[in-house]
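In structure tokens, one chain follows: the form predicted alone.
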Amino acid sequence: MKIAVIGAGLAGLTAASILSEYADVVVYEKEVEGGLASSWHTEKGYWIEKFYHHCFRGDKELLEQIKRYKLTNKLVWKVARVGFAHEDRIYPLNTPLEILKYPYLSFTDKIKLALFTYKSRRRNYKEFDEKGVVEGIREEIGESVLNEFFMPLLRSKFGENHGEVSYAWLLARVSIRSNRKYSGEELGYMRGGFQQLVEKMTEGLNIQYERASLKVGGGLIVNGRDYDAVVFTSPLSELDGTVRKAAGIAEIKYQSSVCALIGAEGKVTEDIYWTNIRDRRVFGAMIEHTNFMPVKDYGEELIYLASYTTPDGWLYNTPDEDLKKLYLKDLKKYGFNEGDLNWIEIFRAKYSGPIFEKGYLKKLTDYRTLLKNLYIAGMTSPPNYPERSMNGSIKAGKEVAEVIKKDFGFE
């Protein structure tokens, strides 16, 4: 039996690894393995993810995968400090005292925000799928909390698409990320980078580094070869429209990511890992990687500047050299000394994730499709809601493999 897996991200690699025990599996990948978890090899000789990554204690499938490949000893767990940038100043927002001292929300608004977080853990978020997030926040918590706290976060996460997002997404997101310690949230990272896991997951797989063209006509044909089953794990926008329609797959709107990665001799903050940007800047979040992991692992400070846009947006289509100037110009407003810069690289993902728009829960893709033996797994699978993640992608890969095993009577 022959199975094609299109896309060598974590979902595709997971599915291929499981299914290769029962069938002849070929993985098609147009760029590099790892997908959004892929890494860049620096001139200093270390690997670092192109887009910031970390994991959580509850990431069961990811942690099992790390254990399977005997990489658990590489994991480091720390409480990550976060901040909020307002008028070129960065305020830490971790402990109750720091939150109380934040000057741009009234005490009453802080109480409203705390109650909202508490209530979100116990609500059925699915009931709010057709309600807009801006409308929901305004009605429930008020205009000032919306404008001073949530709007910057929504713009940071969804760029110009933030007005389309469902209130259900926010409620679900707050619910899964509200289990914090007194001093902040505990996160994990693998010393040496997640590239080690990606390399282990590719071992023994037949990966063809070429763009895959899926055609349907008397069977499933990928790049001229007939397959008994096809697992499509790439963004659905890359699937032929005729095939997508025949498979009964809903139209999904995607956003794009642009990320600047900086190597430097200096840093911006002393100990804040993640800073959300309240000010209007070209980036919506700053992630100081070496405020989490030891700088000695790299020999320099590492800073991510993250932006979200659309495939046809000006930011996604601006040349690298122009973007570098824009990112550095805004970064200097928070005290970064450009003389400390070692290098800056720009990374883009055309389809970095779905926009969790109103009604999105009805668009989550089943693993089976209307086209016999065509399966879908990836960013639009249920495990990647309300947040796409390494864990969600690995879980989707495992689940689609189990569906295929059942359908073809394996074991």
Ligand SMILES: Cc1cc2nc3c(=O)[nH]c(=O)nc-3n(C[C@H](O)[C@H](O)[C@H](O)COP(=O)(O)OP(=O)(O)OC[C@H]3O[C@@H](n4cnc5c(N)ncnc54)[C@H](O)[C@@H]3O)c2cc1C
Given for the second form:
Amino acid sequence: MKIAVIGAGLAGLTAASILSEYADVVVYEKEVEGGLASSWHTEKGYWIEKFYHHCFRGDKELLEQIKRYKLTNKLVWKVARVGFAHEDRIYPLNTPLEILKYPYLSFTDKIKLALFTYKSRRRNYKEFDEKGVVEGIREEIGESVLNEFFMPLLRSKFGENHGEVSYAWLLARVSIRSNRKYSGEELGYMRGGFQQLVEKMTEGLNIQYERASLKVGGGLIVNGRDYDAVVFTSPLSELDGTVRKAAGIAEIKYQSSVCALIGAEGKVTEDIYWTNIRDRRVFGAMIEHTNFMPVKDYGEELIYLASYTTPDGWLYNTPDEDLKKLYLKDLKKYGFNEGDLNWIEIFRAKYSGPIFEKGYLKKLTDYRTLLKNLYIAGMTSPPNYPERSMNGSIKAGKEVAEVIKKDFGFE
Ligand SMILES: Cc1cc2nc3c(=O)[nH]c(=O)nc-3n(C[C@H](O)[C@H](O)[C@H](O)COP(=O)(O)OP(=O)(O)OC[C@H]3O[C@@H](n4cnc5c(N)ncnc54)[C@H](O)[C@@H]3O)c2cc1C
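Moving on from the form predicted alone, please list the structure of the form predicted in complex with the ligand.
Next comes the full complex, this chain leading.
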């Protein structure tokens, strides 16, 4: 039996490794294994994720995978400090005292925010799928919390698409985040990078580095070869329109990511890992990787400047050299000394995640499609809601493999 897996991201690699025990599996990858979780090899000789990555204690599937490859000893867990940048100043927002001292939200607003977080745990978020997030927050918590707190976060997470997002998404997200067992957001990172996991997951697989094109004739044909089953794990926009229609797959809107990664001799904040940017800047969040991992692991400070946009947005389509200047200009506003810069790289992902727009819950893709033996797994699968994550894609890869095993009577 022959199975094609399209995409060697974490979903594709997971599905391929399970299915390889039962079938002849070919993985097609048009760029590099690891997909959005892939890394860059710096001139200094270390690997670093092109886009910032960390995990959570509750990421069961990811942690199991890490354990399976005997990499658990590489995991580092820490409470990561967060901050909020207002104009040119960065305010830490971690302890109750820091939150009380934050001057741009009134005491009443802080209480409203705390109550909203508490209440979100018990709500049926699905009821709010058709409601817009901006409208929902305005009605429930008020204009000032919306403008001073949520708007910057929404812009940082969804760029110019933030107005389309559903209120259900926010409620679901707040609920899973506030339900986390460990207070103060304990995050995990793999010393030496998640590249080590990607390499282990790739071992032994038959990967063809070419763009796959799926055709449906008498059967399922990928790049001219017949397959008994196809697992599609790439962005749905990569599927031919007619195949997509025949398979009954909804149109899903994706957002793009542009991320500047900087190697430097100096840092911006003393100890904050994640800073959300309130005011309009080229980037919506600054992630100081070496305020989480020791700088000695790299021999230099590492800073990500993250932006979300649309595939046809100006940011996604601006040349690297222009973007570098824009990112550095905005970074200087927070005290970064350009003389400390070692290098700056720009990474882009055209399809970096679905926009959790109004009505999105109805669009989540099932593993089985209307086309016999064509399966879908990845960022639009149920485990990747309300957060698309490494854990969600590994879970989707596992679940689709289970469905195929059942359909073909493996075992
Ligand atoms: C900026 C950013 C930050 C993130 N931070 C975190 C984080 O901190 N923690 C976390 O858990 N997750 C994070 N994620 C999310 C995580 O990286 C993804 O959810 C996960 O890696 C997606 O895996 P996937 O296999 O579903 O999809 P992808 O990684 O997108 O894999 C799909 C693969 O298909 C390939 N492909 C596309 N078209 C074709 C074609 N026609 N033929 C062949 N191959 C094709 C692509 O090249 C890609 O390798 C982040 C993502 C981004 C963009």
